[in-house]
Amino acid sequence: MKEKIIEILQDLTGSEEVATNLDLNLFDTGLIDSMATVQLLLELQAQCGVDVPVSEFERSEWETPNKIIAKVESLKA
């Protein structure tokens, strides 16, 4: 699951850094904006089977690759 999420993030951001720095703040660095957030949620739904309505998206829970991985794993449990 971790590898798939990192691959999604790399495709979305165009950055290899998301694979090497899992505590990188994707919003503060400008790698993800509001449009990319929607794309991320759609990709996670399609590829990982997790459904996160935009209305329930809490940016602080999704700001780093590590947090995204943990959130997706908790939603899959």
Given for the second form:
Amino acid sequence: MKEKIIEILQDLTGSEEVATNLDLNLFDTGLIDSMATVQLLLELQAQCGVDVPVSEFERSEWETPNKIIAKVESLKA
Amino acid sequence: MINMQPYQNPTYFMLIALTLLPIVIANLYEKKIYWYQTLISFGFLLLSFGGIKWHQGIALIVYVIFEIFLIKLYFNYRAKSNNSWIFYLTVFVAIIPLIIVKVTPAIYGGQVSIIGFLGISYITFKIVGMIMEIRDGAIKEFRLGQTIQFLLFFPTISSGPIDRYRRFVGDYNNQLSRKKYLDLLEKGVWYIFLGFLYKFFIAYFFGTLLMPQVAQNALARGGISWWLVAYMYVYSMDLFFDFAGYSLFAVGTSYIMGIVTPMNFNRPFAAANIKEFWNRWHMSLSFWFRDYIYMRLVFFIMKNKLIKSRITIANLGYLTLFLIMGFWHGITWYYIVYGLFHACAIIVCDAWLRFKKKHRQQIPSNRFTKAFAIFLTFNTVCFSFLIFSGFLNTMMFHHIMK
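Starting from the form predicted alone above, please write out the structure of the form predicted together with the partner chain.
Full assembly next; the chain just shown is listed first.
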């Protein structure tokens, strides 16, 4: 699951850093904006089978690769 | 009966200080006195919507009953099924009163609608947000009392900041520890005093002392003059300090009541591009538009694969968002042009960011480019506020009358 999410993030941001620094703040660095957020949610739905409605998306809970991985794993469980 | 508008005069602040004192003491003993909180909320609402404004009070009561009935109806429906058209219809019915209030002056030459009241658009934002979260299944239970507390929370009723239902209810039911509450209290009091500086000194200086003079000179010159440029900056400063001052009062008062209402401004003029500006300016509004309009529209288009190009989708989203924001400010050419201007600015900004990403090696990035970016953003924003101010409209009429 972890590898899959990192792969999605790499595709989305075009950055290698998301694979090396898992505590990188994706919003502050401008790697992800609202548009990319929606893409992320759709990819997570298609590839990981987790359904996250837009109103459940609280930025502070999704701002780093680590937080995203934790969030997806908790939704999967 | 007397009438008092929120945060306008010293008496109002004295009343806040006095009436909130029992709440402060209770919180310091880690207690909540809900009945008292409700009582003073009612008192403050009566103060703002009673007396000579009693017709607004009636409008507010009818509006809230109508909207709560609608929310409850949709909540019950959503528990059983989830048809998209019912959802769209519910949102539409919820905004009908706001549409009437916004359209009436445009049709009847400035005539104010009788169903309008101070802060109707801010309550409508909260309601539409609730309906969308009910649709998403994010709001799982409907509580009448807490919904009323949320919608009619008196510190933010007139002009926001726009809070979110689940966040507000969480604070409302949560008892803070003494230490945490003290932190909040300290911040709240500091914000209110910072608000005094913003609104009653800086905004007073720009808006009340400087602006009339500058406006008069700009009108006398007509057309493009240095006075017009001066007006642009003076108006922008007044707009910021007046609204940021008000927002600080609203947030500060909320904090004292133990509610962490979101901040509205985060040093907006330090933004290095337009996109960043909207993450710092009137944040509770821009985030509302981002979360409830832009992201949902983009999600809908991408999920249903209506448009292929991601750039086109993003740009369409920006245009929709800012056009709606323009119309929401009021149906006049300058509010709509203001919306379009920001949509274009953010589309250009996105294109530049994409270009920069591709040519990272060739484009210099240092202190000077950063300072230039801030300068450019600041001036673009001030120009947009000149459009927003309606002063160009006044100038045109002034010219025709001559």
